[in-house]
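In the block that follows, a single chain appears as structure tokens, in the form predicted on its own.
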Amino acid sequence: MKIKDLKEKFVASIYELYPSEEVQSFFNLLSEKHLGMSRIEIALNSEKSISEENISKFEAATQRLKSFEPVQYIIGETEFYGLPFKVNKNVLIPRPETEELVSWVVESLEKRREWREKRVEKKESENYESKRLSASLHPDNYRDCEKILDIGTGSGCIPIVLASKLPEAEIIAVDISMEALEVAKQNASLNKVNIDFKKVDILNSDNWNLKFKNLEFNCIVSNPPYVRELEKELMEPNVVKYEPATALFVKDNDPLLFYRKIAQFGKEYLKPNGLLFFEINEYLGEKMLKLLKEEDYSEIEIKKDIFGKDRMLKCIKK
């Protein structure tokens, strides 16, 4: 079978189930994975013959796509923030809106670093006595690296990008799922970054001191479960059927459970003026504002994603 025939058969098998652009994207991704050929190479080599082994791989992928399994799980990988990530049924597939959250975190921390560097330069221009007194008043020292915690890390996409963008930062990433942590560790190795991964149930406050004793963070970021069960019917079948429910859904009667616990955790483990970032449910922005005010955070800011939805939140520990 030639490539052009393989493509024709593939498109005919699933064109009624997906938009044409998505079908084309699926074929390109599978071609890169199984044939080692880019979209342009496929177009230039349409008469090239395909082995029976590769034909079988496309047929198997077609059957899985007919069941609405995400193509990222089928090929076992995806891209996030320009970096490669392995994914499977134990982790969520990283979303574009989470890239926006990561950009906001990086931008905010880089601004803080610039501010600290200016403070250092100013202090170094002062006399020795002033610097000595300043050091006694500020034991953390402005030259300390950022200490960042990612809660509910899944594939590790958030901390891995942060580590690549902020190489001097010390980053800890936690998840309740050992299977997810194994994927995250593989991705850290794949992208050549060092992250301390821990198995932690963030809802179990008795566990906190066991895992985080004597630790303080400059920044905590989390994309926790936030989809209410009542919203399931609005979601695509490939998400509901295949992506891990524990990483997606919360009970309708307490949709802010994870945010409340993480905010309370932050009050204990964030440094003064530490930053707390969340990805949030687009329908619950006002409730998030109320929650964080009650937990005594300041400078609470909600930011819209590229689709105009309330999707990210930043606040500061007083």
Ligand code: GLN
Contents of the next structure:
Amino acid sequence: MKIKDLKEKFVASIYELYPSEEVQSFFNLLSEKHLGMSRIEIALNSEKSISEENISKFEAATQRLKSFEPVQYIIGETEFYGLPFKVNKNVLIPRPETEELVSWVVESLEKRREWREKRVEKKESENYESKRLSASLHPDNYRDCEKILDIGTGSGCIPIVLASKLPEAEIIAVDISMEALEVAKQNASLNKVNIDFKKVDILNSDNWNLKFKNLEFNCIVSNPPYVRELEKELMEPNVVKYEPATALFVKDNDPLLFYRKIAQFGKEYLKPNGLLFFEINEYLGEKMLKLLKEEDYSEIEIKKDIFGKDRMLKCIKK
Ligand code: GLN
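Requested next: the structure of the form predicted in complex with this ligand (the form predicted on its own having been shown above).
So here's everything in the complex, that chain up top.
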């Protein structure tokens, strides 16, 4: 079979199920994976013959697409923030809105570092005695690396990007799922970054002291489960049927459970002035503000995603 016939057959079998741009993009992704050919190479070699083995790989993928399995699980990988990530059914497929959250974290931490460095230079040039500098401004301390914690790491997409953007940071990432942590570990080595992964159920506060003994963080990030059961029917079948429910859903009667626990955790394990970042449910922005006020955080700020929806929150421990 020639490439052009393979493509025709592929398009014909799923065109009723997906928009045509999506069908195109599935074909390109599968060709890249199974034939090692880019979109351009496919176009230039449409008369080339395909082996039986590769034809059956395309057939298997077509069957899975017919039952709405996400193409990223079929291929086993995806891209996030320009980096490659392995994914399987044990982890959520990284979302573009999470890229926006990560950008915000990187920007904020870089701004803080510049600010700290400037303060130190200024103090030094004003000839302050070093003993009069507060600990956080002491030149020996400002080089002290950032300590960052990601809670509910899944594929590891958040800490891995942070590690690649902030090479001096020390990063710990936790998840309740051992299977997810396996994927995250693979992704850390794929991207050549060093992250300390731990299995933790963050809702179990009795265990915090055991798991985080003597640790304090400058920054905590989390994209916890936040979709209410009542929102399930608004979701695409590929998400509901294939992505891990534990990473997505919360009970309708207590949708902020994870945020409340993490905010309480932050009060014990964030340094004073430490930053807390969340990805949030677009419908629950107001409730999030109220929660973090009640938990006594300051400078609470909500940011919209590119679709204009309340999607991220940043606040500071007093
Ligand atoms: N934004 C994701 C979705 O709508 C949900 C991510 C989450 O629950 N943390 O599928």
